[in-house]
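Just one chain is shown here, as structure tokens, and it is the form predicted on its own.
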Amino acid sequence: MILFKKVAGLQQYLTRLKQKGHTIGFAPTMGALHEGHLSLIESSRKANAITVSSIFVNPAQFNDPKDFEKYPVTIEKDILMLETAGCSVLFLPSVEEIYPAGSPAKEYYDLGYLETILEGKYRPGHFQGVCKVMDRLLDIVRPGNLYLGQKDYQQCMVIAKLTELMGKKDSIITNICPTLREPDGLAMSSRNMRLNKEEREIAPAIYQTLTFIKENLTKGSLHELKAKASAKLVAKGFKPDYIEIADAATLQIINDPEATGWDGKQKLVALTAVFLHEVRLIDNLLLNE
């Protein structure tokens, strides 16, 4: 694996490979890697000659400065994991390399409805920060294939929208890889490192609650089902930001004031974000694939 810290060196290297006809797959990360990240590397390796990963903890997407300060950094372990997984290239830039002094400020990214709900509602400015860094990274790497994890369901949709806004929807194929889970169902996440022993024992209740929704899904109003799911989380000690059921393709919330309930056919996804003391965790589950 070759490590680059500068944009110029990385671009020169990748340009030579592309001129030779090599396909480029890209899996961006913020480090603190786990098997879920490595599954993105594996998916890319199967389909591309070259797999690029990046590690960059993006300050622009943290609406809470304390959350940014507490984000786990395990860079030496991450490098070893990527190398062992067969990653071809690691891009490890500084903040100054991603956001050069004097660079023009990007205009507002028009994400429409996606930025008004769920993570967009509870983390104002978060997705603008995501788009800012992904715009930059995609312009640097210029991959043919992009690999993202389904655990960040809404973010995947935001980044797909970004490629459209960038005029790269046809040149960059967005591949969404399934969420990897621990044996007890907890979605793999870098934030899991911040859970203490007691919290870690409670955390699988998030997936259990999503599974409860899936197993009890019926045609018509979903209001009572969501209420029961929320109560289950509260009873376990979670503080929910939201637990919602939405159209799997558009994230249009079912049973919001402008909706009429579920027709029994529409593809749905359940999504939740909860605090377990100081740690915020998110998860989602497709309900009727």
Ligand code: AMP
Second form
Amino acid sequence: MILFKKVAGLQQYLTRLKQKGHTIGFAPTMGALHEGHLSLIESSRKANAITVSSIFVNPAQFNDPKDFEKYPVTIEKDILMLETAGCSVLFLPSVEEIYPAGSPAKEYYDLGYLETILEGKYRPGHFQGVCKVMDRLLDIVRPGNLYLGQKDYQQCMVIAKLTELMGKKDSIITNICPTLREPDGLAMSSRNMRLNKEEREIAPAIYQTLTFIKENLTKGSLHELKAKASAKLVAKGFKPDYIEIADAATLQIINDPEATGWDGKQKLVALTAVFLHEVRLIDNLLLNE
Ligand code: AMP
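Here we have the form predicted on its own; I need the corresponding form predicted together with ligand AMP.
Then the entire complex follows, led off by the chain already shown.
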């Protein structure tokens, strides 16, 4: 694995490989890696000659400064894991390298409805920050294939929209990889490292609650089911930001009793974000694949 800290060196290297006809797969991360991240590397390796990963804790996407300060950093272990997983290139830039002084004023990305709900609603500015870093990273790496995790369901949709806004929808294929879970169901996440023993024991209740929704889904109003799911989380000690059921393709929230509810056919996803004391965790589950 070759490590680059500077944009110029990385671009020079990748340009040469592209000229030789090599395909590039890209899996961006914020580090503190786990098996979920490595599954993206694995998917990329299967379909591309070169797999590039990046580790960059993007300050622009943290609406809560405390969350940024406490974001876990395990860089030496990460390098070893990527190397072992067969990643070809690691890009490890500084903040100055990604956001050079004097670069143009902040761009606004028109994400429309997607930015008004769920993570967009509860983390104001978060997706603008995600787009800012992804715009820069995609422009630097220029991959043919991009690998993202379903764990961040809404983020996948935001980044797919970004490639459209960048006019790169056809040149960058967005590949969404399934969520990897711990044996007890907890979705793997860098933030799990911040859970203490007791919190870690409670945390699988997030997945159990999503599974409860899946198993109890019936045609018509979903209002009561959502209320029951929320009550389950609260009873376990979580503070939910939201637990919602939405159209899997558009993320339109199934809002009833005002509307008629679910027609029994529409593809749905349940999504939640909860606080367990200081730590905020998100997860989602497709309900009728
Ligand atoms: P992060 O480092 O949390 O920004 O995540 C980097 C990439 O890994 C994103 O595309 C995530 O969706 C993906 N990812 C994070 N957790 C998982 C997981 N448990 N399973 C699969 N992909 C994941």
